[in-house]
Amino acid sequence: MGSVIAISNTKGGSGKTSTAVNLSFAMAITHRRVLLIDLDPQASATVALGFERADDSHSLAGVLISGNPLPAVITRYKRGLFDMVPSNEDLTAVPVALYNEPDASTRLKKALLAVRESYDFVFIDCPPSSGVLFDNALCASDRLIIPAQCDFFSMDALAQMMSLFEKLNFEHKAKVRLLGVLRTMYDPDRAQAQAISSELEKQFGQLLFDTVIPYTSRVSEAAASGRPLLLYDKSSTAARAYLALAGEIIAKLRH
């Protein structure tokens, strides 16, 4: 059974969608069985693959607050070798749909036994706040990745998503440990960057990525014109970046 993976930073502009989508297209030429979920109404991730946002038949929405089944919403990112399940605003209704709901947390979980035997890696874009979509994403996964710029209010954010998967995990909902930190857009160049860069090798050790995702205007390029980075510019720092972050995932995985 393949290993789900929640991306996840409550603070927006923390590369959350731009990790999620160029790690799935990173794992997927190295001959990993990929899924990336997105599951973010602003539907990020399915619009910076160059998808249409998701319409009403092909709706995440509808698995989560009906039951649909999963597969039915799986369409391939021909492209990258992958599959995706693409996201709209149908998924703000979730919530309310959901409210009071005893399972309300664990829908996407279930949802996902249909497919997980079909992947090496599931990848989920969580969205940037706190709520039932996240808790359905860190219910879902075994493992979670937190992208985080090296500024002040990235250190505040991590204090944040630590004490929510703390408490998903303590109440038993949850039971998802942490993958790793990850660095993204990091500009070498700003004192207040490498301070904190220090400050979360101190922090964090071994859950701090070696792969750090340097600043570059490719990666955000490369969304706007539907494609992952590393179809869009092989050769650039951040492409090579990801790459090396899906060996050290691998690589964590083993042990």
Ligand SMILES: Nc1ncnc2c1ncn2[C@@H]1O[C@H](COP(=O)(O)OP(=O)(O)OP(=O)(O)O)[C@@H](O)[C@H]1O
The other form holds:
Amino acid sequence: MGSVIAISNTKGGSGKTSTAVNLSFAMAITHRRVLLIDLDPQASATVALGFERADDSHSLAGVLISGNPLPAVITRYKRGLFDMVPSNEDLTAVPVALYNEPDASTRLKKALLAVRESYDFVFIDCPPSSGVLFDNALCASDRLIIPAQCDFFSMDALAQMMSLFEKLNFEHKAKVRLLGVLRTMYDPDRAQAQAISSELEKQFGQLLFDTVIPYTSRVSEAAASGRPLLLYDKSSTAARAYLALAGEIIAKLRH
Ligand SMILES: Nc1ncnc2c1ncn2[C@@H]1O[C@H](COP(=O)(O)OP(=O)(O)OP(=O)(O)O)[C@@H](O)[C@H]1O
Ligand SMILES: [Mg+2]
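Can you swap the form predicted on its own for the form predicted together with this ligand?
The next block holds the full complex; its first chain is the one shown before.
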């Protein structure tokens, strides 16, 4: 059975979506069967891949709220040979709609049962906050990748992330293990970047990816053009780093 991997950090702008999009594409290049789920109402991953936002009848919100079948909302990304569940703002209705539902945090997990075996990797791009969507991502996942910038505020956010997912595990809602913390937007010339990077090495050891995603304007340019980096500029440093990250994950999980 494949791995379901949440890409999550409650801190905004930490590189979750860029990682979800470019890692999905890199994994597909290595011939793994990949599904990318955009679980953020901002729909950034959807837009960064040039997809239309999901229409009402094909929205992930309908899967989570009404139990509509997940396969009906899966779309093929033809330029990269992987599958995607696009997002739209309907997802903002999920917390209210599922308020007081005893199975509110396990709806995505249940929906994924129908398709899990069709994929080697399911990546979930999470919104930058805790709450019902966050809980659904973590409860549906075996593993967690936390993208983090090497700045002072990231350390607090990481501590918060660790306690949030450990709490879900402790309550027996989730069974998710940290796959790794990923250093994103790394610029060695920025104040504190190297010091924070060493601190992360000390704190996380094997649970810090060796691969570091460098800072380059190519990442946002590619997203603005609606393409993954490897199709926009395959020689960019970050494009190569995302390929290396795919290799590191495959080695860690021996898929
Ligand atoms: N390696 C990088 N180099 C330069 N810019 C980057 C890099 N990675 C991401 N960015 C840019 O930083 C911004 C935030 O990145 P991204 O959208 O991936 O973060 P996020 O964690 O998904 O944000 P949110 O919390 O809003 O969902 C975007 O404009 C993105 O293009
Ligand atoms: Mg995002």
